[in-house]
2 protein chains.
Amino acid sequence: MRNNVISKSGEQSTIADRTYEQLKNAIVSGVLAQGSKIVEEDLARQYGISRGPLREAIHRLKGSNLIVSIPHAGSRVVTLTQQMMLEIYEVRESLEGMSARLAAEKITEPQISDLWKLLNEHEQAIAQTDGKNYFQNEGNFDFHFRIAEASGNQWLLDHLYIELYQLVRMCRQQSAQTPERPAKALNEHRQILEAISQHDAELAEILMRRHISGSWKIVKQLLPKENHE
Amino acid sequence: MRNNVISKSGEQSTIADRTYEQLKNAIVSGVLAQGSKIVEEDLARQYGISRGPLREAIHRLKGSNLIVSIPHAGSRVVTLTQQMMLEIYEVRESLEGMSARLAAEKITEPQISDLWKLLNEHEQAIAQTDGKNYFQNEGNFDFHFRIAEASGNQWLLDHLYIELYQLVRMCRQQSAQTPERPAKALNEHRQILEAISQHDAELAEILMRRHISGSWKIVKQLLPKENHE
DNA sequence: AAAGCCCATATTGTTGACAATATTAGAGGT
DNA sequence: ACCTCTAATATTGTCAACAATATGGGCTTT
């Protein structure tokens, strides 16, 4: 199932726990699709167990900001509209650009060749046809995960991104994927690796927004049309 | 009561919703000591309440990062370690950073006007003994809730301005207050707008990352010595 | 026939009881 | 006297029934 790289190994030691690593992965895989309303006891019916444990599954996922719901009448899946995910990208890039910056600081030998392994590794699962989808999702996400975690600032690791996240993949899920975008986010993330490694934190900074707003214009590209109103 | 400035005029048409908003104030305003246990059977008996809502309150406030807890073994507020402040104000110079350059953007004369006044308010504000105090509490998040409002990104105000400027407060309730500050921070917030005032992004963005930052040396210059473990 | 009101129904919000788990105090052994 | 194991207690987690509120369909009224 390979997602705990980023939700960091759950005990899930009570239902509530499981519930809600489970809902989430349904919203953000799309299995709940946007939008979709949400019946407390259809779900607990589905899930096998009671409203209370899902309650407070759906209550968390409310503050992730995945769910969304006005008081007695029910809750829903969030819908992204495109303002929402120029937003969210604008947010990332910031942050994204801080990360590296700090990266570029703070981070140790050690740090940095496992991290120039791991480009490697993902140069060669770009390789195999099914390697490209592995890329597009939880690779590329490591990467970014791993600068996040270089930067130092445990916060930003455990309560930002984790939930940003979330959102980046569910807009991911909306946009079609390109073919040839694997190999040009590759050297993208090599130039940044550099930079990170010379401890250039300006440059570091600099690559990491213009390798998040070039991935924003893709994915904004290739977002089904939305009707206006 | 003067705090639905932030917290956006809340309906709390249900006992959760009520009691959040509640426990949310206890603790950033330390009637809730950081760290100390929650009992929930105590604190619905005290609140006058079921376990039900206010369990949701509870996981609510966990999911804002002002409540941990450890699967049964209960839940604390959450304690603030000096470096956890340094993330914090780490974060919130990037994204104030990213709101005043967007805000220098995309302001609207109205807006800007508004602000002039805002900041001509405070320093009347200042000028009285009980101004102060407002000044380095509502009244300085008002400055920087509105350039965020100006920036045009809904998602940063509603769904991270709110959680992290409940943190900022926390921070603020440790450190003691200096008298010079406020002076100093209506000047520096008049820079700010002045640069926002000829959309001049870049110039925005320093002068507020400068002004966080700044802000950051007094506050952790004010902090109580901490015990290095 | 269309608009508005009202009631039946479905769904959420709340409660108190019950089960599972951790914490604590005390007895017993070394 | 100190440590360990065990049992009692306190606290959290879960459940199912009950109350409050919104939604939708049918009826009346204009």
The other form holds:
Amino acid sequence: MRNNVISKSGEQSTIADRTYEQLKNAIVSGVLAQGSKIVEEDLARQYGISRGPLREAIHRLKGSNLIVSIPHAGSRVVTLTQQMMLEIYEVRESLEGMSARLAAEKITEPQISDLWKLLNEHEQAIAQTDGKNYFQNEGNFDFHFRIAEASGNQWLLDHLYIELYQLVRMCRQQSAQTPERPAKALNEHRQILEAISQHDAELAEILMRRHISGSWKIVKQLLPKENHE
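Got the form predicted in complex with a further copy of the same chain; any chance of the form predicted alone too?
There are no partners or other molecules in what follows, just the one chain.
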């Protein structure tokens, strides 16, 4: 009996994990629109699951700041207002600039080699979209994440990639599909990595901060006009 309970519990966890990933990707990509109401009955039917694992997935998404609870309105997909996005980019510019500086000081030759290979893979991925999209998968496929890892600063990594990461990915999704941005972003990544490879900490930080502030300028232009008022 005990083994059956463990088996069912493990299965439930697996379903919740899969549902979390599916919902997270739907939110980040915009399939689930910002501000849309989370209706458990509809989502359970759509994903073919029971309410238990769905609620667990929703709870985790709240921890990732992708779903928010609004008094008298229930749970909704987070809405990235202009002010919220501005604050995210301000934090990104500061923390990721620091991560590039620290990475330049601490990075190893194998890490440098792996990052050059990663950017070559990114170039191929951009080519497959005819240069129209540069949206990086998360974790080890994410250039910014790998730089933060190379910084060797766990506190920085935790704040960037636990508290902010999925919101950052939502922001980056908007600029990644802007015409001419993919090639420009890849080139900027290569310049940042070159500075890191040369262990030029000051230049690496400057280039990273410039890269992120440039991304914000693009995103800001794409926001609805009413958000500028």
